[in-house]
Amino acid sequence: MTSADTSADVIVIGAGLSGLETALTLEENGLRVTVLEGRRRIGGRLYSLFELPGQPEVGGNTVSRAYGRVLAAAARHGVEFLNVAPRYAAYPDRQELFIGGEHISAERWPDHPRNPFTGAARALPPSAWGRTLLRRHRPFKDVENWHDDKHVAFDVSVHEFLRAQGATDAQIALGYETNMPYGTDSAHDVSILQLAFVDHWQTINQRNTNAADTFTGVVRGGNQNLPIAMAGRLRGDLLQGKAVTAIELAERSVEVHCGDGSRHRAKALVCSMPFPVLRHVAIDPLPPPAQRRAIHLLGAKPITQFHLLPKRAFWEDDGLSPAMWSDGISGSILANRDLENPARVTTLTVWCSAGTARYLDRFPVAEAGRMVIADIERLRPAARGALQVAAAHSWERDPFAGGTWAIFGPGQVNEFVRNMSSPHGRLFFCGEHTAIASRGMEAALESAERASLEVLAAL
């Protein structure tokens, strides 16, 4: 046998929040620890446009007081969190209303023929139907523990659910399919016990007792830069360029191969690569059965953005709001805002989910582009000419992520919460898609805590 290109304690396959936390509590510990990272950047899925005016965010957006784990980080490492709420409140962005290429304005859809809920529902915008038909009719009431057996009749689908609710399939469609919040298709491919607890989180960062406390934080130039710091406090190794292509497994050692043809060996691995990712490197030996289904099986969630910068001010002519959100390849948009000229919108983020990120996600980029500025001129005419493709990116078609946050079908709650991340001889995981107590930013800690712990007691 030759001998590996570096040797550790501990290896760290990726350098976003939680391989990064996790690497940086064992070197507290004593360890020596290497980071390997697939990309030449720093941050995971916490990626920030630098080079664009307002520094806007492909990944991670905000942050509330409920991040406890990621506002103490950023203090430990010398970030600082700036909060945004007052720029929300004095330019709430209000999303103009587009259905079947119709402007429609919140006077007219309670009583717009295109809309198909009933009853009071009729008030609600489209992205706000899906939402309260559950809170209104949440399955169960311990929702911090949503992943435990008792609940295990509920792990059904998110259409199931809300067909029993007595919601039609064209309610459906418009109010949880069109630009869905969780799944990979349709309302069918996720499981309503992880929605009833992402509410359930939603619901913990919106609660506030005083509206003069309302924090919604962003990091100061960008969030990338708190995983950029934490990077810089590393006293081992950080090898960017270091695609994961096998596994080797022994008992008191593992090895590490990339595609550069490197080797890499230590006492214990720490993986953060989600799933879609981790299911295309070779692990041997094979995790157990039930592991082994949840990396090869677990979805995420399909999302692709344009990064539009705006020539000029077109919702001034128009008279509407910059941000909309429509039934068309468009999508939801949003406009963000200058931190410190909060009346001067920066650029527009474009966000398309699931089947419509797939479709785009066919066509070249710059295609695909200029596709959906069309979408926003059909619709409204005054922004023709007025925007362009600054930035894109599709997080489904990126090599080292494979979407977004990971999304659990019917079924797959109950089959792999409980196995998904048990440590596989000397291979550890964290990320957050094996984080159970939080979601985002917060999990991806929440799940370094674990993973660090599980590797100290086993060394």
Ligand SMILES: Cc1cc2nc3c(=O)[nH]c(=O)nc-3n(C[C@H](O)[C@H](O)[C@H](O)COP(=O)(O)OP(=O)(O)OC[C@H]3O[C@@H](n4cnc5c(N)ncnc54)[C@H](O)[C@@H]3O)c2cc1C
Given for the second form:
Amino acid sequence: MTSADTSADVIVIGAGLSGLETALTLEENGLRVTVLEGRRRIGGRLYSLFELPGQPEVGGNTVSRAYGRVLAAAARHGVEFLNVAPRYAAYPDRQELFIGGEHISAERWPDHPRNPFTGAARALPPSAWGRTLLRRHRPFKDVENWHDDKHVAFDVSVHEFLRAQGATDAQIALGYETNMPYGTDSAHDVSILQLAFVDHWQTINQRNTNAADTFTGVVRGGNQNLPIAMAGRLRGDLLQGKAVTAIELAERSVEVHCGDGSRHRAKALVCSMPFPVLRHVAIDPLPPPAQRRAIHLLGAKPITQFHLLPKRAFWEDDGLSPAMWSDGISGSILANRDLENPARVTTLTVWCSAGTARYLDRFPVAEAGRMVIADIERLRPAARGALQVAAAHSWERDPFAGGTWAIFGPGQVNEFVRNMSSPHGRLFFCGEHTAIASRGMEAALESAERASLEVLAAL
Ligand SMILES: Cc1cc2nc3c(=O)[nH]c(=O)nc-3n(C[C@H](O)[C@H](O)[C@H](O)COP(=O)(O)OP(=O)(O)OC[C@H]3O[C@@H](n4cnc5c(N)ncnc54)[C@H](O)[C@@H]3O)c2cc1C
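Please show me the structure of the same protein in the form predicted together with the ligand, now that we have looked at it in the form predicted alone.
Zooming out: every chain and molecule, the one shown earlier first.
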């Protein structure tokens, strides 16, 4: 190693929640930290469209009361969380169901010939079917310990689990794989252990002794304001446009190479890169085989979003809700409302998941946007000429994300969770994928706690 462009005690890769929280904790403990961020934007998977009305979110949307670390971080950094639960209660924006190109009202759905479900499940919207079945037949009890060895027998695919409960392929296709919540392509590629834990986490977050106490938090002005405020508290450098391409580890130092030719040296390195991105970075020496397999194989859910500006309130013309859920390419559509004046719909977010996202990603983005609008106009003629794409984002194609959140395939909870975030010499790992007790934004901060302690113990 000769001279380097920066030298600090610790380099942190990534200015998302987990990297920033790690950097701040290490600085509070007296270390000099440099943060290297590949994008020219702070926040990673927190990404608010500040220029659009209502500042819609491309990344992380909401938090609940169990997000103790996120709420505490916001209070520490002077960022205000607003409770949008009363707004959701006043304007529930129920999703209109469109299947096979046909609008099916909630009243007609239970007896509709396209409804593949049986018994009481026929009355549920398809999006609620999988979760309801999972809650009725919880595979195991202590779901907080989803990663424990004793649950290895449940590290099977969601498809296998649903089939064991008597579900048919047609039910799984509509009730789980359409606008799929967890999985990369189908119910075959996600472990029921992960899904059971996610559901447990969501249940904790929806727990309410008193409905008036419900809390659904969003940051005033956009969730990205939280990482921006955190970055503002850093004492050391935060260098943007530094796409890390190689990591060299020595016994007591690390050297990081970036795509712009710069090199950065420190005593330790914390990496928050999601594994689908990290797998393209050269690491010398290679991590041990088990960790390497996790880096190379851990999945991430594809989502491609289109943010639509309505030129007029077409939902008032056809008398339906602005929100919709279909088995076509326009996927699941949610309405965003103005925080001050919730009667006003500001934008519509089209969430295309898994196979639908991958299909649309094959087209130039303008073409994909036109296809999505054409699909909505076909389903809802009142929408003709009323929509315009204001922004689009493919999380899977995003070179700094590779997907939205980690997906553990069948067998991977048992194989990966134990080893995947262990320190590799002076290389440490944080990021939502490495957390075990929480999900989403809270998981990012949980992982930062562990990684910070590991670094402090090592230096
Ligand atoms: C569409 C969507 C919806 C979501 N909804 C919610 C929700 O409602 N609630 C919730 O709690 N969570 C939600 N999440 C998840 C939440 O946003 C993430 O879990 C969290 O923001 C992840 O933080 P992180 O620090 O682990 O990763 P990231 O934010 O991804 O940070 C990693 C950083 O590393 C940088 N990086 C990557 N590669 C390189 C490289 N080669 N060189 C340098 N830098 C690099 C990235 O640019 C990024 O800034 C959602 C996420 C998405 C995408």
